[in-house]
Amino acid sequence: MARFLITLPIGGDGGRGPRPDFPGFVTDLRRAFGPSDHLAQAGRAAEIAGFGGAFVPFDPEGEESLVVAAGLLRRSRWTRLTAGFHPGVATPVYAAKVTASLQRFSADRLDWWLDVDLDPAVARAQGDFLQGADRYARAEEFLTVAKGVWSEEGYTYEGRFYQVLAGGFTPPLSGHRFPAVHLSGTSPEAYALSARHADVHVFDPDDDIEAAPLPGVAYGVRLPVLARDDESEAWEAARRLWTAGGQAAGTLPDPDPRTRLWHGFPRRAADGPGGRSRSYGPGLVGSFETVAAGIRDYIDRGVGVFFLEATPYIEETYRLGERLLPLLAKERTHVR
């Protein structure tokens, strides 16, 4: 059974552009459209299209993705969110208390995806300067406290990064549901990581799945998507999308014929603190059948939870909502 989760905006006005301010002749003071309103019809929108949960990944120039998750699970009644974030963003204890309140007031509604391995530029201007094993190093401790502190009364651990003396949580914090551990990357120590830490390993779409030595650990693929009613519509957009990033409608990549990945999805790659390029990564394109095609093939493999992205995200969100997921409704789940 598979589960399909949508990525939400992070950063800027998520693909739909500037919105225009109240004409001179309304009084009313509100802003017309804030950061906070955009998000918050991204995140209702993931809820009514029925998703099973969405994604607030990690963006060094964004949004904070737990202050943003808070503030979905406040305004929703069932979406389970999904909170990127690095190690050194805080110590293990902070982040175990901060995520023990927000599962009591959502009802273990809360997930994590520890973001390890980033760019050592963009590590840096977070103020983290580990590099190379040892942020895996960090990341096996910072898991280990985090479910020490939070399942264990007096917890008393010494390590390498951390310390912790007489701790674990008591009453209200404690007796939740410790969030589900999401963590990525192919390198030796990703894997050694999730084998010890994971609930679900996510790939990149067109990462080598099947190599992946993780038995009991599920798999997820984060996996930009453009769907649209017939081949010929989607690939109109396809380069609309293309063209948009700067790109020339000649040089439209053609799609892999072994692995039906378009390698034309513009991703924002960190290049260090004070600028970012611009890159292009793979999904899936093309009509919503054969979109729901290339998903299975992922089910094939073993993939069982879906991170899909669209821009624009809430347009999109509703359009995968009432024709792709129908679609998948003999692989579809809702976890919740």
Given for the second form:
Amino acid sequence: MARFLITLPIGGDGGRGPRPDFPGFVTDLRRAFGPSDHLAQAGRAAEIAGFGGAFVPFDPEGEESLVVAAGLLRRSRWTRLTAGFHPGVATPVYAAKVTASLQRFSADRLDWWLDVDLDPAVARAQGDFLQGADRYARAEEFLTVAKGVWSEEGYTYEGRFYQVLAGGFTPPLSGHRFPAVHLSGTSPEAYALSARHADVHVFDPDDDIEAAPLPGVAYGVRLPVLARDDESEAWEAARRLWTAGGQAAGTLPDPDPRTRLWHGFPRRAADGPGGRSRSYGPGLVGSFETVAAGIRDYIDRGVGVFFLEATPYIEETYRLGERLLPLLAKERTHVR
Amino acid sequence: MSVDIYWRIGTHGDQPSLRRRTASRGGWAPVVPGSLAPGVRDGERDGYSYVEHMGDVARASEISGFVGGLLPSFPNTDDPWATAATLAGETTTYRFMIAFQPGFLHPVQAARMTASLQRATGGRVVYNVISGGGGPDQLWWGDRVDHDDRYARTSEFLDVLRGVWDGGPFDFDGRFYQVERAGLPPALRGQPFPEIYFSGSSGAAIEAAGRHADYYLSWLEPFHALAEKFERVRAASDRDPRFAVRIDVLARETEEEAWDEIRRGWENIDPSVLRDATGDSIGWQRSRSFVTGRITDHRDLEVTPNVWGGFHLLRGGPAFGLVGSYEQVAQRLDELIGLGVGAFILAGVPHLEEAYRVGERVLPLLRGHDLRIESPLLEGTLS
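Please supply the coordinates for the form predicted in complex with the partner chain, as a counterpart to the form predicted alone shown previously.
What follows is the entire complex, opening with the chain shown before.
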């Protein structure tokens, strides 16, 4: 059984380009609006199109995810929001405190995706100089303390990174659902952290999922998709996506015959503040039926949570909700 | 320069009146019949929450003419960042004055949250930077940095926040924070930097305020004491500082009506609440120090005309507030403007109804500091 979430556009413009002026003789009542309005529309689309949730990734080049999630939770009734951030953003007590209020305001619809293993230059630009295994040790303490103050009055903790004395939430801040914890990574440290703390361990599409030693943890995959009525229309759209990124049409990669994954989805990859290198990642391309079959393969391999990503966000969220999700009706679980 | 007048939001619920401390809107006290607690209906969760009421207070403040509101932060309150981000889309002019302690958030994260919130609100974020407080609460938060060092940390925090705001690349190697090639991404740059309201009464606070504050924010104290404090801040500042005062207001048509409301609350005080509060906040200790001698009647706490030092006995929070007729309260506010106050954070219980009352009845009577109102006018009509 599977849950489907849509990834939201936070990279600056709400997933859309600038809005050109109308000619002067055309009545223009458009108010000054901004990226937050596009994000609000994308979040509404997830709710209307029947997704179980929406994912606001940590993106050092984009909007702050908790602020975005708070606004979208307010504008929805059902959608669960998964906010991505790294453990250096705040003390675990404060991260839990902000989250407790958001759970109260949203009827427990916020989840966490903790980015533990940031690119070192990105981490230092965020004020985080921890390296290697220490990052996992800190994340372990972060989640231990956050869960501790969440559920225990008079909570005390003395660790390497954090200390709390007689902490812990009291009613009415206490008693809400702790956010589902999403973690990722394929190193032994990442798996060890997930074994202790993850509700969902999220893989990349071409990871060796079967090799993960995580009994009892739900598996997720972050999966770009491009689905159309038929194969030729889908591949025509893939070609446009490829050339829009500045690549020559003749270099369009073929999908991997074994995994069916196409390694041509533009990936947001920060190479330090102020710069972004273009790289390409794997995802599924094809007719709605083909993409649904690819998703079923993941379900057969034990994946239960799908963070789908498709651009342009608003239009594709509607499209996937109307055409792809019905094909997966049997596999799909409703969150509530 | 015009005077900015804010209203407070009770992020820790709200009493229906000053007459009884026990009841609270929003589930912060046990829900009994008659409790207004959005989120609970007939004993069941109904999908709403206390944020509905906070949104109503924000809109009432906006409608009544306040420029925005202070969102306080304590262990048992809702969080101001969460509240502001939640309510951003349903207000239009309301400025969210977010109270926070710098030690709990990384300054780069604070910059990112602020910039996203500025984009979502059209630049309506204001900071209330808190460094004092302390006592057992500080360890509840997981913070072991001691009182004076917290001001040093606040200074570093604001240095980093300003350093990354315009994009960097910004390097910083401090006692509390280090960053390398930090900066807001292009999409988040160019937003107005929030005004900073800086609280704190200690020497360390005043020194740090002189460097960073747009407004030096104080609780209300008897006016001569405020004037002295302002002088100390002026002496510690390179630039001409602006002052703000956080004031509880109980204003009624007549002075008698106002004091009668206080009397009704006074008669319901539980003697056990008269004990001293803990904490190493100098501001709290200062508030206590003005009330001396034997107290037999609520008017014994009126230390100067209309300045009453017993509000902490009727609701959580600071001791001093203004009690009087609409005209008297407006006159006291005018006097404070005369002392150099350029912004107020007013509050009244219950916050929603009192926002309308103060906005409609008191604010229109303000004349500013250049016009003194003669007291015979008031004596003739009120006594």
